[in-house]
Amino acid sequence: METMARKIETFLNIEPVAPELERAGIKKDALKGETAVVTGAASNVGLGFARAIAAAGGNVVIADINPKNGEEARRVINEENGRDAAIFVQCDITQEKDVKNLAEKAYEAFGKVDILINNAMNMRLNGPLLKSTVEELDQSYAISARGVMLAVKEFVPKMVERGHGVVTYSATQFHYCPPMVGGTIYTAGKAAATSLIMSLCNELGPAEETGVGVFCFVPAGVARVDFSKFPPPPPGAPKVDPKKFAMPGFPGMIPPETSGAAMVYCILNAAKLHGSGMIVYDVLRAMNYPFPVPETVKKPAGRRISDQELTMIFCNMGPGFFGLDG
């Protein structure tokens, strides 16, 4: 793990993730012969996730439209695991011969695809309605809703024939609420997306029947943000305050490699997760993870929803990990 953990000279915007996996008591072979198609998976959160499960042991298929990162993204997961964990196919995840293409790519070189991860999204469609056009509403739809579906119909059939598979979403709010990230375009179609994914658990049934497990998780407050580099507001806007994009135990946004290894840590609990929608932060605090700022983390039993929480409520689906727990 050493030698996973030391820093690749990219122009990505990344750290070390193995120390994130350590931390939450992830083993290294946790997804050992797993294999995982992850969109949007060269930047960001998506990133994140690619990059904890090969340093969990599993293979993971980079499907991106940017071919310069989506590159970069294969060198350095297979660089810090050494080994060919990765593989990069560019892919637009809104037409249907591209996730064929993908699939095709995916299937040859592993044989196989156990874990699919919905992450795709373009941030730029995050416009307020009064001010956006149709096209790009139905662009913010084609990314999450359609994308979404063909990736769904080209993975899931082949899982439940097999009788082993995880497949979720990576959603984030509902409804725009200042000072959250998503604004009006973007978050109806992260809606349009988590009912497809939450409405395939239903359609499928119990995961202890069919092996296949469907959850939503939820990265709100993910991202390596500098916010002295922004540039200042412009006279008479109100200031924002940086610690309102904090989450509970960070003094600042959740890293991409802690989500990514809270990620893994619910595909290994996939099962008991079917049918739920898993908040970022709930998912560090089921796997014990050593906050940074432990005095900061508010406890699961008796606490007030918070206005942030309020904007996904309706991916607070299903028992999670603390409703199981009672």
Ligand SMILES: NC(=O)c1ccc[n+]([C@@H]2O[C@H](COP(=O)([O-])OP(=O)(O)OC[C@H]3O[C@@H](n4cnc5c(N)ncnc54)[C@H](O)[C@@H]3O)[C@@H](O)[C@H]2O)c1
Second form
Amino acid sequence: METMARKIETFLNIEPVAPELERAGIKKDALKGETAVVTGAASNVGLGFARAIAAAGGNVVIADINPKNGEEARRVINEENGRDAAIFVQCDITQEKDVKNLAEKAYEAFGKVDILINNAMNMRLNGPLLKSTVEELDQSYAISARGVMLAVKEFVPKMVERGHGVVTYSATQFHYCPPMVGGTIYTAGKAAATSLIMSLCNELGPAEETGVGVFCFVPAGVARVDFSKFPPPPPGAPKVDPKKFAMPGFPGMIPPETSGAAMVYCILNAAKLHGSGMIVYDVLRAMNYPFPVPETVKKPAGRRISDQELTMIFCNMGPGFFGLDG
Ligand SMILES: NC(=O)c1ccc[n+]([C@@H]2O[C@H](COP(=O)([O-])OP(=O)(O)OC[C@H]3O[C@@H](n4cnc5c(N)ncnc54)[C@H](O)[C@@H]3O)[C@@H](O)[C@H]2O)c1
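Could you present the same protein in the form predicted together with this ligand, rather than the form predicted alone shown above?
Zooming out: every chain and molecule, the one shown earlier first.
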């Protein structure tokens, strides 16, 4: 544990991950012997997943299009854990040959793949419908939906054969894009991939029978933001404390390491989660995580609505839905 708690010198924006697992009560050998492929694992959310899985004793295959960050993520994970816990495979998840090469390298290094985390995305393809190009739509769909399909087809049959596996997807809260998010293209691709993943649950059948658990994980506000690097507000602008910028109930963003611990918890409970999804706040609550969960934040006057209700109201019903009487 000493090795893992040490802060590694790196240009990646990270903090030690082992204390997050300890806080969540996850044992350091909880995923011993398990191998995970994490797409988009060279930064932020995916990097948090990969580091947490390795810190919980697992092996990780970092599958990312970015070679500089991917190579560094591999170096960091191996140094943190004092063993060859990670390999990096450069991979454009939209390209079938790259996904085949990814599988080849993963099996060569670790012999098997038990966990597939579909997480890659290019957040720059997050535009409104009328201002996006057709190429942006195609690329966004290719990463979200095509990438998920290619990876699932490559890794899941062997999981079914072995009667052991976990498949998950970094989904979004929004099925219809609310105005404050503004990413219609992104949201539509995410909805397609969520549909693929949820339908896969039905195709496979109950996790108790197949040994393969399939679910969605919703990060929602996961990032380490360096507020000191924010540009100063224009003269005359009202003063806003950036630390108060928050997702519902949170006084800041959720660190990727904390989200990584939440993912490990979900992996360990994959059979129970099969056919459903969990938003990161609810995972933290389920883990009884000592983090500023909404309950610990001073409540404003009036009833707060839960994340689930928020999602139902703004995101699933569509902007034209005003209730059954409306
Ligand atoms: N950060 C959040 O709060 C949040 C909220 C909801 C959903 N998500 C989802 O979680 C995932 C990760 O989000 P993030 O904030 O870490 O994004 P990010 O942009 O920081 O990381 C995405 C990673 O995917 C890689 N990537 C991009 N295109 C690729 C491709 N074609 N093939 C392989 N890798 C590719 C990038 O190089 C990068 O390392 C995304 O799918 C995102 O939609 C994140």
